[in-house]
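Okay, so here's just one chain, in structure tokens, the form predicted alone.
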Amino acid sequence: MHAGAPPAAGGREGGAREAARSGTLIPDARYPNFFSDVPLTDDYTFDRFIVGPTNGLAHAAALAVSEKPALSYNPLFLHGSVGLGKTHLLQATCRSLLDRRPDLRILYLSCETFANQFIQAVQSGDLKNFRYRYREVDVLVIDDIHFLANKERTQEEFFHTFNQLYHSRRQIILSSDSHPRDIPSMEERLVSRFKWGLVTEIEPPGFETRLQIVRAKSEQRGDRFPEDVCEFLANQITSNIREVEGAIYKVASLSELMHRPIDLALAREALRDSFSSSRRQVTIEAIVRIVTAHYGVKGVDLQSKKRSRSVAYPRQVCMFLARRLTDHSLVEIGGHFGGRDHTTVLYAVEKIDREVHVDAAVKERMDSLVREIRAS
């Protein structure tokens, strides 16, 4: 049985573009009773999302979702910025459930789609079939479910549309721009069901993880960079992951233009317009003039061989910054501390980035220091 969607206008590619504000769906040749307002992407499946410290839960808790629907996490309720990886997710998600089972009923949107259709069914009578077709599928995955933020009447109905779901044992799937409680003008009630299976956050990746997405999408294109291109690229973008895919682009692109391997001249060539020019400005000697100030420390310690703590904790905190706001290579870096090589700088890099992610002074104080670093 079908989830009650209307057909596709305009095929798929042209359907998606106008999906939203039109309120279609898309049905799937492959997947009889699987009907979106997007394409799933071929790339976003499981085996091709990098997990690292600060998206392991929300990958975990997707993967057990999609082996057991219904009865691991329900509702999974995924928040974040743009570009970090939930419509990844999702759309993994959703495809695994299908590898699994071809005929289950899912319905994938936007909460915009959602309100879309709910606004056409009142306004043609409609809201039988409406609800049908949202209240008897299996699985029913909303991105961007913030859409729903001071629209009263859209929250009513979807308030309803989830218990019937809930207590028909059917699969929510969530995913917003922040967590359930700051959303604004989100119904209390909403926001206690939201809370009922799993809440987790996708924080922007570190270094580490970065690195893996950096050398993952470039091989995925075809064009395997070097280490240090990499290690470069993975250094510059630090919050959205989506600008991975663009920058490695850029760089490639150049390569074939110009005719010129893929090194580290050319990767910071074609990413030149890309990135403040506060940032390229930083400097390492700017750097430790800040951090040994508000350490108390002195700048020939951190590269001495000194390895009390009330040394060796500032200089990590410089290598951490110096690949954080610079464009310096790990070699660069321990050549500027002592002469230290790259495994001792990698190591002191993702020391502070795990510090930071759990705890909160931390990365305070670490973004006090870039601030002033900035300024400086």
Ligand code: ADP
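Keep in mind the model is a prediction, meaning the values are calculated, not measured. In this text, rigid core is short for the largest set of C-alphas that superpose within 1.5 Å between two forms. Numbering follows the first chain given and starts at 1. First, how it differs from the form predicted in complex with the named molecule.
- Once both forms are overlaid on the rigid core, the distance between the two CA positions of residue 59 between these two forms is under 2 angstroms.
- For residue 341, a C-alpha deviation of 2 angstroms or more is recorded between these two forms after rigid-core alignment.
- Taking 2 Å as the criterion, residue 34 does not count as shifted between these two forms: its C-alpha moves by less than this amount when the rigid core is aligned.
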Given for the second form:
Amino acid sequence: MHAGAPPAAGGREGGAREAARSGTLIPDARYPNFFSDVPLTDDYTFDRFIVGPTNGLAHAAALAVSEKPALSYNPLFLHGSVGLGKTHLLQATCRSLLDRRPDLRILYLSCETFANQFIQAVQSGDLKNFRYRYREVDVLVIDDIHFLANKERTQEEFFHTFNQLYHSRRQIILSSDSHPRDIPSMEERLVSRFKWGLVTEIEPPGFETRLQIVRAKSEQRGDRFPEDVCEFLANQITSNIREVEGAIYKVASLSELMHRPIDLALAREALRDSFSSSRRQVTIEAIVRIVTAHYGVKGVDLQSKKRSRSVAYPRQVCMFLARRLTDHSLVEIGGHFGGRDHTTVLYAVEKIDREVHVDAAVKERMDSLVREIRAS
Ligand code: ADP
Ligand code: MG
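Moving on from the form predicted alone, kindly provide the form predicted in complex with the named molecule as a structure.
Now the complete complex, all chains and molecules, led by this one.
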């Protein structure tokens, strides 16, 4: 039996936005037991999700839920700021569940749709149908639950929905832009229920993960971009992964338009306007200032011929950070440090990069230097 067979809106694609606004749901022709307010996006699958240290737990938990719904983490609550893959993981979980267990009735929708449907049900005096629809599913997935902020009556309704589903051992999966306790005026009893399962945060990915995402997304679009272009994009886009797709599109379009190969110069040109205003340029001077203060050496020493470890090491750190945080070439960076040649810079970058990978303390120190430099 279906979850109260929701009324169909005309045409899946065209109906999506209308559905979210009016609160109607659209059936998915591929999955008879699946109802949602937006169609599943084909790209939002587990195998297209790049896993790194900052999203690993969220990914593993979503995977576990898709394998053993209601038996692993219930509810599963993912939170994190915009563009970090929450919707991607929610949809991947739905799809994986649908492929494994086509018998399960799954309802996937934005919290906004839930709230709109509730208001409509109240207005039309049809709460019975509304409740039936939500409380008779096997899996309820609600995206952007922070939308419940300051909505007392909708929270109250959701509380009862939650209880009913939870106590009949149905899976609940939620996403939010913040931790439950930080959602404005969220009722304490809901906050504590969310914690019955797993509340886990997705944090902005580090450089290595961003680099992998850029590689993968450029490959999905056509040809993988050259490595220096991938690094450039991974350096430019630090918080919202959605911007990666836009940037890849801009670079590829400019290349097609101008019949030019995709290289660093083209990428810089394509993105000149996107990031120069929103993201202040980090200068080598700023890097030198922070790094020398941290290691207690003089700026002039870094340019000197001195090779003692106390000077050589901070110099290598500067080169590494200059490569990560600025667009300067290896040659240009070498020029800033006493005219050293590009192989010396490359050696330094690779050396510190290796250390960052094997030594958590070094990684932490570099991360903190980066934060300080960006804030300076
Ligand atoms: P959120 O819901 O957290 O705002 P989305 O799930 O909509 O973010 O993700 C924004 C875009 O970034 C999507 O295109 C998504 O595929 C992509 N994305 C985010 N994180 C990853 C990741 N780890 N691997 C691959 N793509 C990702
Ligand atoms: Mg989202």
